[in-house]
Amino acid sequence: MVTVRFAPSPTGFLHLGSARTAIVNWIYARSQGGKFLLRIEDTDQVRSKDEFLEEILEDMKWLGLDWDGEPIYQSHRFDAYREKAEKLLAEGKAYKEGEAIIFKVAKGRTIDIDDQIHGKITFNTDDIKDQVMLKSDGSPAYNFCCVVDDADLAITHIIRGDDHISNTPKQILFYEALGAELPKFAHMPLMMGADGAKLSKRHGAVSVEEYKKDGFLPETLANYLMCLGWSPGEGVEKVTLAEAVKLFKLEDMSDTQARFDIKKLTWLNGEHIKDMDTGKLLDLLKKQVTDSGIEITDDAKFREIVEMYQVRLKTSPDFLELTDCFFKDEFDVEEKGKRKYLDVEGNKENLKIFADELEGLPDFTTDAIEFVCRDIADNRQLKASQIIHPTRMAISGKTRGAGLFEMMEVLGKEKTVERMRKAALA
């Protein structure tokens, strides 16, 4: 049975590329009716944390993934180290040095790995050290420890990023010294910046976690992370973990370098929105208002809110910053809009006269209100958008949002002609 692992680090919290890597990881085992496996890389007494380990199992949860089993932890797994180089070291494969348990690369030998991905990678031993197994403080050295869980755990395949390459020839001599099955390798090529350098803290947000609280769905952010070097299909964006699963092979993945775009991402978002289910994001945006101060007094009209600017999200947080003027009367205006639309001579009689138009308008719906601001327009020789705009910008500071006639509908006649007149007069 095809078995993989992932193996994160409790030092910090979920990396994008750490992400990447337990999602195709993911993927790739439930394609093929496989495992997928924990194992958190403790070893760092010292930099390890609880409240890290919970970020990053609750991250990788909110992304879609599960897992196999309990997780294994290598702090709880110090004995079958020592164990297995005490072993290595009564073969006469290690020797020591003080407390350290080391042990000896044989020179002269070509190790090849069939990556699947790269294809073949050739090492020589002669540019390999002697390797520690055991710490002098009795911890094991990451190769050791690695190659010893995933022979325990009968890995079949290990997927994980570039940065491992130099590790496996190091591995593979480990597993062959210790009688082991040898796994699969397939290195994925590292996520890059837009800058093309290695993915860190100058380009902006690296983790999980951040992306979470600016807004963007675990829809998105695993789509646009499984398809950094693999594509499920020409010119399909848009997939889902479930639907990855059916299509995901791992020789196709590309050995390219991907560079991480948050101007894609953010568009990849807005796509996933548009699809959401409504009644799964008036939850999402109803606890963001809440959250902010702002009550919720009717329902049905916030849900008619929520239905405007599906559409036109690209983020959550967007939300907020689109619909103020639906929640409180005193809301940003934009200055620029404002010098433009509302300060240009005569736009504020054409505001005035619309006003008073609509106080009169038995029925204040969508289409009766377009109407009325038509026939404004036509009757004073007008284009309509210099009704529209000025209007816009009256009853919510914006020159964007939704469409303005249903805007106005869902606002009510009272609150909209009360912001047209006060525009009007400023």
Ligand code: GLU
Second form
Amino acid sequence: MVTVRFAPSPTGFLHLGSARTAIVNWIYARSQGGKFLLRIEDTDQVRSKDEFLEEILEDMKWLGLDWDGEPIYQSHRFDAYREKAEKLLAEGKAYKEGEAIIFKVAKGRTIDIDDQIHGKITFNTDDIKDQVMLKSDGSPAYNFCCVVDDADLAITHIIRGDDHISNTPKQILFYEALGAELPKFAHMPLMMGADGAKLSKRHGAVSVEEYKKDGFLPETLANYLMCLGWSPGEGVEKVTLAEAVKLFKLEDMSDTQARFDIKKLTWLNGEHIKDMDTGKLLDLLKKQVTDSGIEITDDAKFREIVEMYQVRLKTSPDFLELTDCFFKDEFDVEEKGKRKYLDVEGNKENLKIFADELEGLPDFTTDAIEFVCRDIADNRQLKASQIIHPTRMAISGKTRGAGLFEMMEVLGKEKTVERMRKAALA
Ligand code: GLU
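Switch from the form predicted alone, shown above, to the form predicted together with ligand GLU and output its structure.
Once more the chain from above appears, this time first in line as the rest of the complex follows.
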């Protein structure tokens, strides 16, 4: 049975690159009806922290990943590593240096990795030093315990980042020495920043947590990360984990480096918000709005606002920014827009005329408001936009938003007229 693992070290938050490794392993396991195991590489007991582990597990669940069975902790397996190290020592394949146990690397041979993504990669053991298995404090070295675990867990495919390619020949030597069956290796090209250097803090946010805080949906991050180096099909950008499980093939993964592109991620998030169940989006936004200290007094109206803006949001924090005018009278006003549309000869006069007409309107509906607007434009030989832009500025303080007439209906006659008059007098 296909068995893969994700092996995070809980010495920091979940990095986007590690999240991508987890996602690809998960998709591969699920696509093969196989197992996806979680191994916690916590041999460094000083740097490993419970809070990092909790956050990594939280983030994985948030992304939609589940794992089979209980996580395996390397810190619980020191006896297993010692037993294997002593076995190799007894067989003459290793030697002691003080308390440390060191593996002898025979020189002068080549080791080929038949990489599932890169093809054949050849190493020479002349370039590989003898390898520490157990350090003098009794803790295992990464390459050794990784192999002991992967062999014991019968891992069939090791899918991880390119940064581990140089570890692989050393690990192959351990498989041979232990008489264990070799898994297949697939090394994914690393994720790069916009400047082509390995994605790091220098480029901005690199942890899943930060993107979560910035209002990105888990569906978007999963979608974006799985598609770095893999495509669900010509021209297809939006894909869910469930869809990917049906389409994914390891051999379709690209061997070229992908650049992390925040613009693309942001666009993709907008696409996922558009398709999101409105009720779900409503709950998410409601929490955000109330957390910001605004009380939602009219649920039906709140729903109308959400429906009106769903197609326009890129990330959820955009919502409050775009819709503050519906929740408070002291909303932000774009200075540039004010100069362009309100501080202009004639526009205030038009606003006043429009407000007067609206005041007497019995049904304050989108269609009726639009009719009045177009009628004034015709009579005064204006383009409708000459009334629309100043009005949007007056009622919302913004140059962009939802359809103006719809916004006016949702805001209600009283507030709309009051704001238009205020702007006309300012
Ligand atoms: N703990 C290692 C890492 O986070 C795992 C490497 C592996 O998958 O073998 O990079």
